[in-house]
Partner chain sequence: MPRNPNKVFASISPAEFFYRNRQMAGFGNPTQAVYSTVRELIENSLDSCEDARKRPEITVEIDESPSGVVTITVSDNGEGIPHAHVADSFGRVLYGSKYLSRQRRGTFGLGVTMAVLYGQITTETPVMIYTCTENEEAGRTYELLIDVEKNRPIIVSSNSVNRNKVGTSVRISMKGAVARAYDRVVDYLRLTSISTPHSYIELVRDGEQEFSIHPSCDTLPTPPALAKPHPHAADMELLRRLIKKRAQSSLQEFLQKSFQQVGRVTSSKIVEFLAMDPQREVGDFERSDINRLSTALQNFNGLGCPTIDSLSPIGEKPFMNAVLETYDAVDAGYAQKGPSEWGGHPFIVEGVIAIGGRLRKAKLPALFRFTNRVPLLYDASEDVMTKTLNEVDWSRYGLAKSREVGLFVHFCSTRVPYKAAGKQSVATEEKIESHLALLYKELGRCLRRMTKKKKKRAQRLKEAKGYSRQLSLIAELGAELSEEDEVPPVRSLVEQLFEVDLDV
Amino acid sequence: MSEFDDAQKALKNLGKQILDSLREGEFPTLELPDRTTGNIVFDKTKGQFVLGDSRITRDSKNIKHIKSFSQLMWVAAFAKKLLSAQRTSSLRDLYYSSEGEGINFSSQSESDRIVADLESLTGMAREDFGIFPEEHSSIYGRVTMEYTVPGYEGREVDLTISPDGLPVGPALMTAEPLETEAELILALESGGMFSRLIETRAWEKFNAVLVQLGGQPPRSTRRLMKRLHETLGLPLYIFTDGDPWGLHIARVIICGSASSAHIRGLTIPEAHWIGVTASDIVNYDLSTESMTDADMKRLDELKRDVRYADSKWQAYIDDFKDLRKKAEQQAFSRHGMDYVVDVYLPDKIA
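Mind pulling up that one chain's structure, the form predicted together with the partner chain?
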């Protein structure tokens, strides 16, 4: 598989570049895209965040750079080991593996950042190097996938195999979608709603592949959804809580996050947010809570965010601001256990 080869090659080139400099008696330097906020711009045609032209040089001659330089090299070597052994690692695992290697990450957020450095240096995603976040979301639906991971090559899996749904891990992420009877993907913010829709066989009713996002979804989940969306042509509907946080989960899936601006192939511009919107709260007469100060502040932030420049999204925000109320996905329960399946979702997905 070509991503695998590309990743191997990128790492080898990195090593060669370093050794060449040292053999010339020069201090190795690395040039990578600048990921600081000043260089993150919103590409309107692509509808997502991308990095600008600014690049930074990591110079091993600079005492302040040397640590992150060697950390980056270590992460690269760690990735190489993963690839050669055809293994994967979680970000947390990577962080703990660094102990005793003379690398001294001060926290996992530091090692996570260095992983992002490797991504921007090579222009490849960490998943291509076998590095995954630990949080798992789940998937359930009538899709057949073929594994490519060692030991499972060629084995097929039906995503309805477990009534709890399948966790989206490295194996599923690299699996090839073969076929589907589903007609759409329905992404759900909470595990509760995901379970409800499996139990009530709503997936059958809507012919949907269900994805549990578990809050802001990991990139692997976003990549899998994009893959299903693109290879199988399934439209994506996103169903979240009716508050600024739910709104933003949808927006990130659609047009990306600043922290992933250096990665291509994550955004799904055609995805739909189906609520819960402020007007849904009113129209469906949902149980509500008052917005907190933090909620209101978040709304103000989103209002200024370039990703919300579009009038439709501005309106969503304004409605919440006027209403000053929020509602969870579970709020439909006041109308009975099946209300959301029988009434709300058909309204929204139709």
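Just the form predicted together with the partner chain so far, so send over the form predicted alone.
For this one, just the chain is written down, with no partner chains and no other molecules.
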């Protein structure tokens, strides 16, 4: 059974549960996993955040629950419309659609939270219902994918077709990887570095599929990387800025985030962070900026984060705290435009 079929079945079961209660003359109630901080735990075996056993109830006869209960029903109905019409929607589009139908969300943050409620209730990701964040990631490399979206079923696309890379949208995220000549995935924090590695044909040199993360990547990009990693057997290397924010981009790809603790299938525990580390800043004599108070505070937060409990990650943090300097990926350009391709990446990927 496909993810599309699973999503339709999940919504049908939810609707049946509501109707059965009404037919029996009862107020419908829903029980879903508790996503509050107290019920989010780090599973050391899985190496990611998961939800504990606590659950919450949405009771339609409770005046305090009526609004969120109704909002959840509307989001489920919206998802059903998307699946029935074989369409997709962004989270932003969902929010504005709610306004058009008189649904009272105070902000997109509230509608995003209700979408997460639907995920928790059904155990499925919003992408399975055709609901995606705005695109800001791209991909480029020698991989052939086959589209599955309506109107394009069976069409194949070579991910080197555009010199700008292809945006990671709903069609590409749900496409099936068919074959590749690549040997690894190289995920890059910035668009500038992504373009540089295409222009210099570094993707050929390293036989790599390049992924532009665009900062902290959306879940659709993380799912696509995981699919390529698992389906094609490609190892994943993550190249970010040398600061606490770049460090955390890598750790979220590897271990996941607390906000996605209710979703399975996003983490890539085997992925490698290749820098920029604090020692890289010193060893490659990079241009730097001083850490700000916000950077130092963030390092302290990461130091206490259970995802960084391993001695290797603690050492990365300590090195940055001692150095009190940070460097962007582009800092290698002080040694020449292609230095990162000719020297740094071969050192790190070898």
